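Here's a solo chain for you in structure tokens, the form predicted on its own.
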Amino acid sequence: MNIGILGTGFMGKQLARKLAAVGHNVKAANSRGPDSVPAEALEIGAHAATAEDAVRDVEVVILAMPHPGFEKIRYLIAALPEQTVVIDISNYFPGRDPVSPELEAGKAESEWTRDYFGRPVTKA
């Protein structure tokens, strides 16, 4: 399966490790660029990419990173096809985000994920 992550700090780059060592084809990216990947992510097959490149030709895209980056990749995710999942694994941290009044007033992150980007995600 070809598998795009976004975002490469420690879950992101354990579950690029872990994916690409069961033989999935994984295109890790984060927001300084390729260069910034870091090598544990890779050492086991894992290829590092700019998030345009790791959204691309994929059945899998998983969000792993803080909800301030989501207005960086907004735009790829929006334009993905309709048939590639989409996993956010990513949580509203108080305090590190900015307020966001719709989950300060409790609603469900799967729903404001899903209504942030208009297409469905799957929170895990």
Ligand SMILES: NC(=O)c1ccc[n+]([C@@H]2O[C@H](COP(=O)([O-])OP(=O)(O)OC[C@H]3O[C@@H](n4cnc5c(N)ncnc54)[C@H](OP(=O)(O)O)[C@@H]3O)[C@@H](O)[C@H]2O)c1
The other form holds:
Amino acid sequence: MNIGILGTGFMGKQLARKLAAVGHNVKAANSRGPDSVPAEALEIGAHAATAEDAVRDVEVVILAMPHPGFEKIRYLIAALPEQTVVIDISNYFPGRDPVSPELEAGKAESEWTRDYFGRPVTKA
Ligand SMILES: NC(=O)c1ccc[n+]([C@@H]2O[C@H](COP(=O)([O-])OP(=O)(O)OC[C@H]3O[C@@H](n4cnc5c(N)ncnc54)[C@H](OP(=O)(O)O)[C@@H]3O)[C@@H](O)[C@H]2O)c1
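What would the structure be for the form predicted in complex with this ligand, given that what you showed me was the form predicted on its own?
Then the entire complex follows, led off by the chain already shown.
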């Protein structure tokens, strides 16, 4: 499959490695551009990309960043074709992430993410 990963920190770089290792075509992006994607994320076969390129012509997009990063990529996710599967691996951590009144009131993170992006999102 063609897979785009947004976020190449602790989680994203491991996903890039594991998914490339089993034969997927993986593009990986962070917030600072392809030159700053860590070599560890790429050494199995994933390709560094901009966020725009990472989500282009892929079947799956994986969001591997904390919530504050969502704002910059919201337009990219909203513009994806309906059939693209979006998987969000983030966790809401008050203290690290800005306080979310909705999540604090008990809204499920899966529902919050779906509503934020305005499309179905799979939580993993
Ligand atoms: N589901 C699970 O099992 C699981 C396990 C552990 C963690 N998590 C959650 O997964 C999320 C990521 O954790 P982590 O430890 O991997 O975080 P991390 O090490 O801080 O990495 C975050 C990554 O997101 C990138 N990023 C931020 N904003 C971006 C944007 N607008 N566009 C593209 N990339 C962007 C950062 O790029 P720059 O460095 O260039 O800014 C960085 O590569 C967190 O919410 C964490 O709680 C989930």
